[in-house]
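Let's start with one chain on its own, the form predicted on its own, as structure tokens.
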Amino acid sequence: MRQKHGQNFLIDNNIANNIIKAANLERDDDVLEIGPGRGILTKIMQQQIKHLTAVEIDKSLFQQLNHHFSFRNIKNIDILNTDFLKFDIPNTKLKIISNLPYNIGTAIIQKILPLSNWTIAIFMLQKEVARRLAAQHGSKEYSYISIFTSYYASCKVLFDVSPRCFNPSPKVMSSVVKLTNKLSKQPSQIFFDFAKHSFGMRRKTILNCISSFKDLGKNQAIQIMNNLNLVTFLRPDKLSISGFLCLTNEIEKYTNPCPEKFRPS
């Protein structure tokens, strides 16, 4: 049966334990779980930490989990029935663990990563998305979300998970990734805008990407690349995150001398 919110529930206890082990949980940890579902991770984590906040959008699943923990008079867990994308994340030191919904996984990641109060995040998501999060420049998986992730966090793919470990079984492989917060300062808005613009035309050269960005034009684009000693035939997937940072710093001189700081939506 197709789930209302596209959930694929983890049913393999060995995988669940490996996910939790990757977070290096300690007794005084506060943990945020996104989409606990039927609670396979929730029931294990709750016993190992100080406090768990579980955010579940599905009302029926929320009621089942709430009943389970209330019946046992367990006090160190708050289960909230709300949409995580509209949820105000507590401003306390957190570890985050989630079997992310495939359809909104990257949106959730983009909400979390810019925050300074999380330390480690363990996410299970579609394998190809996991590879994009961890991709380095020059690889075919390298994309805008690679840059976004790499700017805010160190990312490592830990292991793959077979569709047989879920109910219902998805049609794709999953992977578990570990993110460690770099505590990066917010870059200028232009940095992410230009990265997204460039990967929207990844088969074009960086020269073309610059000249079509904020009406800069080819002459200014050539000047910007000359200032940084960049070859004109360079393509977006060959430029590292540090290269994008240097390039957008130079672009700012030709666009807005006092750029607004990036604010995640």
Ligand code: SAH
Second form
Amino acid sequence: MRQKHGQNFLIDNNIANNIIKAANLERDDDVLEIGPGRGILTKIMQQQIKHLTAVEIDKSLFQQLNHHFSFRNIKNIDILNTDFLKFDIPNTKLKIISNLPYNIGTAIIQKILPLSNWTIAIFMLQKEVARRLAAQHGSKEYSYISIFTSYYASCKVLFDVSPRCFNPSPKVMSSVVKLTNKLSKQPSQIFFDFAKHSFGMRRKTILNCISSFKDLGKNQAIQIMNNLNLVTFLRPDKLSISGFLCLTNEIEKYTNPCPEKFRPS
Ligand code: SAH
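Can you return the structure of this protein in the form predicted in complex with this ligand rather than the form predicted on its own?
Full assembly next; the chain just shown is listed first.
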């Protein structure tokens, strides 16, 4: 049976401590936790920082955790019973720590990374997804989410975690990653659109990816490749993030909604 809300609770205290250590918490930190569950990370972190906001979708877990802290009259924590994907992230300087619900891990990452108010994020997710976040061009894990991640953050895989450290055990290995905000400004929408389009057809050449993007066609695609001195048989997984950025700049010149006669020849 599929687990509701990707619930695999961490039961290994050493791993919990190592996740928290990776965030270099300080007394005046504000931390956001996504999916505190039974609170293994929550209960340790709360003692080390100024304030913790924890967002839990599951009503019964929320109630148990709320009871744990209110019973002890602990005040530096707000537990909210809501879906993180619909949650308005507070606009204060934050560290983010989470053993992510794996079924929506990349959606959560795409919600957080473009924001400028987080500094460090420590996430546990499936090993395979962690490798994709950190992948460089030329590797088989390099994909759209690698480009998205590396545009906004530097990403380091810290350590792997065995399924035995959870209850119930997930079917996959997990990894902990550390992301540091690069504070990049928002790129043009075409950058991400084109990267997504290209990785949707990763076995095709970049020439094919450009020709089929926004009706550019083969002739314009060849011109764009020539302008940048790119070889026509290059595939998307060999193109670095800066390569994608240059290509986007060039593509934009050809996709501007200006009349045909003013287009670059
Ligand atoms: N942090 C805990 C639980 C991890 S399991 C631990 O390490 O043991 C993932 C947690 O995320 C579960 O508690 C699950 O209920 C919660 N969750 C799943 N989807 C969520 C969502 N959309 N918003 C907030 N919490 C969510």
